[in-house]
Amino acid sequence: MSTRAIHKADAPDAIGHYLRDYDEARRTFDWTAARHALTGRTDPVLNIAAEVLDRPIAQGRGTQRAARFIDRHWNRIDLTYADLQRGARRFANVLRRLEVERGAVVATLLGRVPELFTVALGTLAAGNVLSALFSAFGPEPLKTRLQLGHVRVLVTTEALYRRKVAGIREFLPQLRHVLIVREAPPRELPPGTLDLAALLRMAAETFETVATGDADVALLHFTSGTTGKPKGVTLPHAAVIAQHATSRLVLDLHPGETYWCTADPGWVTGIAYGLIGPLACGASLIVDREEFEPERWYRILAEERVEVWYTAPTAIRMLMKAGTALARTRQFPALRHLASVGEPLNAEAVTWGVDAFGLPFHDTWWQTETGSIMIANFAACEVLPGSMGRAIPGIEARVVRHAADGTLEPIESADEVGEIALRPAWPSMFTSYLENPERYAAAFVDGWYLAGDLARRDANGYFWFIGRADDVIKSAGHLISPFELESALMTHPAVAQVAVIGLPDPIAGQAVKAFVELRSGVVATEDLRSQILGHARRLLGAAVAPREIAFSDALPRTRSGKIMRRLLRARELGLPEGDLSTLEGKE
């Protein structure tokens, strides 16, 4: 596979990039200065809603388009920053009228609709905690999250309420109010619910944003667990400092630019970089209300003149699967920066961006727990395809090993694998695992946060992803990275996506099995299986290459696009499948 560095000379003119000299930015960056760049102040009084609405409007952005929503029929709804502020203030007053106490959790069960922005920003303005839930969840995962979050208010549609919430409401005594977003002509609401539109009409547009502090909880996100309950991750209002800084330094997002983040609002990316970060930068958001469809996405990129695009590796690979020729049916003259998030980005996907758009995709790495991007490839710096990039300014990141005395030792060799460790505390760092202080404490060792991801770091500071600590395969004395194997298999022209797991082997300890999803129009045959195995052995060597290849019509993925290797492993071994609440297509 090609790992040729893509230099900034290959990209558009670097004039205007927020980060032009990486080493200089590392030397001079300071989180206090980043706070001042956002708020104009250094005091610890901070509210996300004030920074993404009140401040931009005070700076004269009230009439600027903040978001454009596009439905399946290509109807467009535009909202200005002032529109968002009026809606948020009305919803904050709704919460006051309902006597929802400050700090209580308000959850949304909505798609990419304008009301989501109204509720999210109004919740934050009122000093309440926002928990955006994925609208595809079924009743059981919803019940678990609503119970764990002690949710007081739920905002959802009538259809979603009837299908998913009505049957579990008796198990949710703390859920005091359900507010309905009407999607059809008015009719009688379900019993025990209220009409959101009617409440907003009656609410005043004047509201003083609550003066929350840095450490006050603003966001509650849920991450899937391998077994048992999901983890509730809390992020503070100070997260906006890091989300604003990284939207500029990593996404290179400038005021007034047209920006599209394809992440669903039910995931942390959809809130951090689909709402908070870009609005704090004064950007204009594109919000597609529909699901992935290649021709639709290309039309949006072209017709909306998207300048900065943040999407997922799975989506990129699905576009690759549809063929480069489809991308070339349209022109994208405004597009200047492409970035990726959610899972490791294969080198082929990075360089495919150059073939399809004239631009490479820039990988970024972070977690729900970190609250913002930690490691990235930057717009004005060279990209090493397959690399996660380098630590952002203000973040100390290392690859470490566990010493016998319980401390952590830094790994200096570029060839040695270790765990990614981050030095606390950056502004968006999570403040708890909800109701699980023991698990939270266990995430910190010897003064470092341990991410649970394995990587190596080269002499220039670029990190190279190996896998989750529990995904790495040990076979015949070899430590094998699933991601590296998958990347190698992806270079075969017939392969669209791959998942690799290790299975017990009496001699080698573990044997590698690959599950392969083929490109559109390619037929699975025994001859093709042999070709792909031979390709892998030529690239990787017989000791590391998969022993077995299975063809799959659709690999199991989470709704955010991550391939669920643990589910493949469990099915192969006949083990319990664990938490499936985030499985794509699962309700």
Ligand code: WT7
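On a predicted model such as this, the values are computed, not experimentally measured, just so you know. Throughout, rigid core stands for the largest set of C-alpha atoms superposing within 1.5 Å between the two forms. Positions refer to the first chain, counted from 1. First, how it differs from the form predicted together with the ligand.
After superposition on the rigid core, the Cα atom of Ala570 is displaced by 2 Å or more between the two forms. Put the two forms on the same core and the Cα of Val45 is off by less than 2 Å between the two forms. Once the cores line up, the CA of Arg27 ends up less than 2 angstroms apart between the two forms.
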Given for the second form:
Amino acid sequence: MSTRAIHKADAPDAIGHYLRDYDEARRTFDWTAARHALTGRTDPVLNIAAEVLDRPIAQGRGTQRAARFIDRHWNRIDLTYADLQRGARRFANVLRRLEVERGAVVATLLGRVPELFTVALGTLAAGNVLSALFSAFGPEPLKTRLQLGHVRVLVTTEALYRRKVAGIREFLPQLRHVLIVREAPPRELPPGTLDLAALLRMAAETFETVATGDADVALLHFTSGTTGKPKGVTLPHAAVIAQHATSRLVLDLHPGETYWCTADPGWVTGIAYGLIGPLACGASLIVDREEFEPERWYRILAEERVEVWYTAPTAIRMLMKAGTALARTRQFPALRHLASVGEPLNAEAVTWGVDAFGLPFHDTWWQTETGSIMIANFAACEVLPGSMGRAIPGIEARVVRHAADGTLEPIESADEVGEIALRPAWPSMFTSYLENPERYAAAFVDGWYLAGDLARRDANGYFWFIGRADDVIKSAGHLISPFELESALMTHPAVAQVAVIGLPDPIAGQAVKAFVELRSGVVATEDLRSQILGHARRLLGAAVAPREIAFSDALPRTRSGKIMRRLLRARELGLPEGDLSTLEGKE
Ligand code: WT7
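Starting from the form predicted on its own shown above, please give the structure in the form predicted together with the ligand.
Next comes the full complex, this chain leading.
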């Protein structure tokens, strides 16, 4: 691993970085000042929609482009801050008209379309809770999430509704309204759904943003644990304080700048840094409606004159694979800051940024639960390739060890591996796991929030990622619960037992492999293998289904019958079976 620092002393500083001196920023930062920098006030009345629309517009940003959506044919749809506000207000009135009470959950199941943004912000303005679901999920993960979230209103397209929701609707008694974003010329809508555009047309454009408080739940994101159902993570309206502060301190995003976050809004990054944080900064967002494609991405970076770019290691590795020569076919004179999140960013990827763009990628670390960036490399500071960087101002982050008596000890010596722990509370800290108060309580030990990641911290306070402390899989940036996949695979009639693990993959970080024990008498054939794979894809969606299925005669189990995923993994990788700490990692 290369630890050669990338010094940036000579970097042009015309822009005036928000964070110039790390130590000083740590000394002087406080969350009350951060709140004031955002809201101009210190009281706890706060609504995300007010901070990202009403306030910037009051400051004269109404006619500025807020977002540009680019489709497959390079058609561009531009929305100003005022357009977004009008759309959001209309949608808030639609919710009133449908008698959706304050606090009820509104979910979206949409591609990256303009309606997603107006619905999201209208939901927040109305004091409802937004849950943006990943549109590549299959019916099974959708059912679990819509049920757990007690989702009252779902906004989706006709195609997604027919493919994924119609078949599970009978299991969703709480789902009162389904609103359809029409893509094709009007034809009859599926029964039990309403036309969103028609409702918006009838709705008024005036709406007083609900005066929610700091602690009121604004966002519901789903994330994966090792066991049981997905975890419904709730974030409060106050999250915008931290998302705004870090968009400035870490993404170094200035008002009016062109910014591209490649994350889908179905994941926390796509909402926190694809919508809320950057709009609160007065930025202009680029939204690509299409999927990853190297030439397309270079064209967007160049033609749209993207200045700040927040992306993910899997995408960077795919660009690397496509070759530096391809990057060189374009010029990126506007580009000035690159950041990455979601999975280990290898040192090679950091320095490849310098080859391809003349700029290093700045790794950032956080989680759905933290609601905003917690550890980062900063634009004005040296980058240690392979390191996630240092705790952001306002956050105390350490690595800790679990002492024999159940308490936690912060590790004082440099470079010793422990679990990442953060000192509560910060404004975007999650407020619950839905219907799982025990799990929530268990995340806080001895005055620390435990992240479930292993890392070491060097003498200068830089964190180096080691691996997950649990069995959760990270594939192409998506956090995947082995349990959720195993449960889906178990519904195939030929399957008796199944274990799902993540194996190292040069591009995706990890690839999902399922080990299947067949029912007695069932013969393992290639045909059956593809049947089970097809079954998994139908239920789960191709994005989260296992890539590979292996038949196994006897899966390793503990005496109590629990399948030992770690042992399976060690065997697959030819690692010592007892050594758990080396099972994951970025080397
Ligand atoms: C998990 C959280 C953070 C927003 C998107 C993911 C892993 C995150 C890094 C990084 C190595 C990382 C951790 C973490 N992770 N950032 N820079 N280096 N690993 O949110 O889906 O809740 O996943 O992603 O394991 O716990 P999430």
